[in-house]
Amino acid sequence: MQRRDFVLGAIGTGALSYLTPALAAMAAGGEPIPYGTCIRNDPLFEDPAYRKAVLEYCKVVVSEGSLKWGDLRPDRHTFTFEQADRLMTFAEEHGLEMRGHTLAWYGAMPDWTNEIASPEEARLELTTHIRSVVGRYKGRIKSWDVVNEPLSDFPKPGDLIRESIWQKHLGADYIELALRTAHEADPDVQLVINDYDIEQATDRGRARRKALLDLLRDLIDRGVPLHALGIQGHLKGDIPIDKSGLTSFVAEVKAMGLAILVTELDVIDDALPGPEAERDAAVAACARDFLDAIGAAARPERVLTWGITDQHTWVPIWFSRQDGLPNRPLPLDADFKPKPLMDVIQEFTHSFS
């Protein structure tokens, strides 16, 4: 029996008005939410098992690195599009959607950008970069993480925007500049602000939610082009999800007319128990709380994990386990076998169909 049929049989169609948006969508029927992952080019083109997993599970791909400044801009006058073009061609050949990540960020910046010395120079470099990159993929990449992680780590009055070369010279105005420039380069592209750690049941999580709502509302009120919020979802497995707080946050974002995307989901498991079955269950439960809290207020347009297999993940770089066991933050294990996290993702994405 389809979950939709079960819901209809259990509650009757007359009760749809009393359902949460996620359950109402499930009962009414519709297409599943497209699932995808970030891609590393080397394994994609060198490891048949990795490539097979991407094609088997994914409808959407995003480059882990090749569209970031550090990969694209070895020097002030050069763009190196080869790796991004290769992934774009792969996506198109296999009927996959490709998202763009990212146009303005504090991280992964080439050393030469430290030579930027004035607001005028910063404005020129940022706008030239965005026009060149968005323009190259106009009509092909239809959704861009225009501004990535704009919030301070723990936002406080007078310290809301994270330090970066752009913030240094342009202040918070760089966010508006990036969005307007991307819109000019491709008026049809979806413009996304992307950030993390807004789901936590902590003072920091609440501060980040408030700061992000204030930022989004200010941009919308001033007519700055913006279409969606990307909620990254780099979840800390040992920190509870603020389910009611996250649902309320998403409802407020939706009320602004913005779409919601889950852009970088994984569960950081360095503080979770060692045994694989126990840890995998905890990872899946954490992700379920996160996704269900979002789905209670809005249907995300996309759900992407930041990697598909534990064999290729950023997590051990920053969050290796003290017991020496390998991290298990992603939907497939290092041998490409599905884990409970994949079950949660598939159940969630298909609960709207």
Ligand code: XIL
Second form
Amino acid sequence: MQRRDFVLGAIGTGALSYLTPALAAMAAGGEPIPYGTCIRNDPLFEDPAYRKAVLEYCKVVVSEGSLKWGDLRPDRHTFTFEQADRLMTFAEEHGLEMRGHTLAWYGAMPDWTNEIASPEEARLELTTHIRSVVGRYKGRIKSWDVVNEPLSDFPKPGDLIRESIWQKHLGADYIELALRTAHEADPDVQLVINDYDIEQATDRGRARRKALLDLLRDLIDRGVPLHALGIQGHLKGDIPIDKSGLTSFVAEVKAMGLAILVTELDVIDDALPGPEAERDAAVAACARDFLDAIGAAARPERVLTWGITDQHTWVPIWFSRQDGLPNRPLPLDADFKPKPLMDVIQEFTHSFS
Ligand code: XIL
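Given the form predicted alone, corresponding form predicted in complex with this ligand:
To see the whole picture, the full complex is given below, headed by that same chain.
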């Protein structure tokens, strides 16, 4: 029996008006939330098992690196689009949607950008880059993480916006400049601000939610073009999710007229127990808390994980385990076998269909 039939049978159609949005959508029928992953081109084009998994599970892809400044801009005058083009072509050939990530970020910046020495120069470089990159994929990439991780690590009055080459020269205004420039380059593109660690039940989590709400509200009040918030979802398996805090946060973002996307879900498992079954269950439970808390307030437009298999994940770069065991943050294991996290994602994305 489909979950939807089960729900309908269990509640009776007369009770529809009492359903949560997720259950009502499930009862009404419709498409599941499109699921996807970030992609590394090397395995995509060299490992048939990786490619098969992507095609089997995904409707959306985003490149893990090839649209970042570090990959696109070897020097001030050059754009190297080969790898991004390759993924774009693959996506189009297979009927997958491709998201864009990212135009203004503090990370993955080529060294030459440190030579940028004035606000005028920063404005010129940032706008030239955004016009060229958004313009190149106009009508093909329909959703861009325009600004990535704008918040300070632990936002405090006077320290709300993270240091970056853009913030150094332009202050917080770089955010508006990036959004306006992307909008001009492709007025139909969905403009997204993307950030992380807003789900935690900690003082830092609360500070980040508040700072993000203030930032979004200010941009909207001033008429800056912006369409969605990307909640990355690099969850720390050992830190509880503030479920009610996250639900009210999402409700407030939705009330501003913004869509919600889950853009980079994975569960960082460096501090979780070693045994696989126990660890996989904890990872799945953490993701379920996160998705359910978001789903209680809004239907996220997309759910993407930051990788699909434990074989290719950024997590060990920063969060390797002291016991030397490999990390298991993603929905498929290193042999492409689905883990409980995949069940959670499928159940969630289908619960809105
Ligand atoms: C990471 C990639 O996964 C790494 O391969 C790369 O070296 C650094 O960036 N938040 C983001 C992503 O928005 O762009 C980051 O991706 C992971 C954290």
